[in-house]
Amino acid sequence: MRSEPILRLEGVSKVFGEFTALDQIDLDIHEGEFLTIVGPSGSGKTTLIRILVGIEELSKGKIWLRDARIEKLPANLRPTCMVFQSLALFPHKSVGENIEFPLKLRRQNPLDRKARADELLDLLHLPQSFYDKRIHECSGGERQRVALARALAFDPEILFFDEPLSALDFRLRKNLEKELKDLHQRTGKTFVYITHSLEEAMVMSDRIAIMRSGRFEQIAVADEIYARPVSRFVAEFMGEVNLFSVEGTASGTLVGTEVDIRVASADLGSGMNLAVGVSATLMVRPEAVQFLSGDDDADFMVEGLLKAEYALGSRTQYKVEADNGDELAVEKLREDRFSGQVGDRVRLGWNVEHAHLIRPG
């Protein structure tokens, strides 16, 4: 059963002069969840998180923390904490002094501060010998863990993250994504994370919120957004995808309006029904598309010319040019590579269970 919202936004807007950064945002953030907000630059995600943590004032709307309004509460009085991309650690202080800083502000006695710092070092998988280590002696990953430990020292109810892994190299970033997810599970805290990286969102999140032009385009679990996006924008944002413009026909099936799509069955199920002349977008992910041979068929079929093959480690991606010039993508596992050659005429197919119809908004 879904927990009650710990944070609730009602009609939150932010205007800078004539520019609307946030436009009537409504959002429920549930206690203990890991919510990731993703979107292109300028979509409003950083402005939103700055408002939630109390750094920025909203122009209009309400923010509830459980049963209390907090939109006018200053940042230092909110039970929240932010981990910045820059980390904002004190370079002249030791690891232990950085972690203890919020406890020192609360005037806790030194013995209690030290005990809490040791506890957090253990939680973040850092040796207790790091307590006296200088920040400038720490690696990028170690500094990231120190910043997390300092944030947790506040004992916040909600932790906000502003692209904290974006400056790290690929391998370290991948490791820390998993560690953040594990840390979330161990602490039970509510995490709200913003990133431009779809992969980060997919690895860590309970839910993903896709932002566009100051509003949420879709909020759902990763699998639902990936398989059933509500718009072309979300479909394309969630990775490589094949999109076809289609219309409903008098026979009750679909016809491609730009790429010649052959439909094997007039009865594809209610999910593929379109009224006559109504336009929509048919979506299929590259991994669901098959190369057909001989008498093979599928619910949907397209012909084209194999233009390129790319080795992607465990996968191989193929680019196929349809007769109208549009490019289609196919992905296969490395051990299931296509036996044909670049330049071959090929026939592609996929079944209705792997297709999704994006209807007009």
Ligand code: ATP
The other form holds:
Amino acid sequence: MRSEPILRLEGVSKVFGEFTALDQIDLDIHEGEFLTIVGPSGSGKTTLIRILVGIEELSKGKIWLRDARIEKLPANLRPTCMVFQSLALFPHKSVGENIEFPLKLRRQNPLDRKARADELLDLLHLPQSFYDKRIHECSGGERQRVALARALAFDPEILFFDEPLSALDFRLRKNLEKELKDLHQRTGKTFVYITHSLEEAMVMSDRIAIMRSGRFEQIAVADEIYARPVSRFVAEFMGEVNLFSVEGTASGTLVGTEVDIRVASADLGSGMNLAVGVSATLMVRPEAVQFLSGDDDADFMVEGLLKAEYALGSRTQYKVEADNGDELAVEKLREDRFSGQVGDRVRLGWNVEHAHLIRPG
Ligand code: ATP
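What would the structure be for the form predicted together with the ligand, rather than the form predicted on its own?
Full assembly next; the chain just shown is listed first.
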């Protein structure tokens, strides 16, 4: 069951001079959820988070923390904390001093501070011996953990993260993604996270919010956004995808208006119904497309030429050129590699349960 919103945004806008960075945003963030905001550079993600933690003023709108309006509350009086990519640790101080900083601000006594720092070192899988280590002696991943421990020492109700892992190498990032998700579960706190990386969003989040030009284009669980995007923009943002322009016809089926798509039956269910002459976009992800052999059939079929094959480690990706010149992507697990050759004429097919119709908005 969905919990009550801990934070509610109503019509939040931000203008910088003539430029609208946030355009009347409504959003409910639920208690204990992990919400990730993704979107292209300049879409307004950082501005939104800065407003939520109170280091940027909004131009218009309301922000509720449970029953209280907080949009005018200064940052230090909000129960929120932000973890930046730059981390903002004190480089010449020890790990322990960094973690204890918020506790010292609150004038907690040294014994209690040390006990809490020890707990947080444990929680972040840092050895107790790190307590006396200087920040400049720590690796990137260790610093990241110290920054998280310090953020948790503030004991905020909501933690905001602005691309905290983007400066780390791939392997470390992957490990920390899982640790963050685990940390979220163990602490039960509300996490709001910004990233450019779709994979990062998919691994960690309960919900993903896709931002575009100062507005949310779609907010949903990862699977919904991946399988049923509301727009071409979201579909393309969520990884490799095949998109076809289609139109409804009098016989009740769809026709491709650019790529020639053969549709096996007029009755593919209500999800594929489109009024005569109405245009939409048909979507299928590369992993759902099959190479058809012999007289195999599928609900949707396209013919073309196999142009290229790329080994991606565990998967193989194929590029197929349809007769109008458009490219389609197909992906197979390495062990299910297609037996044909580049240059072969191929038939591709997919069934209606893997197809999604993006209707005009
Ligand atoms: P990135 O992924 O590159 O960090 P973002 O989605 O976080 O981008 P923001 O940093 O929120 O985007 O910026 C949104 C828009 O607002 C950008 O076009 C930016 O240039 C503009 N902007 C942000 N801060 C200011 C400011 N102080 N004055 C003027 N324009 C600003």
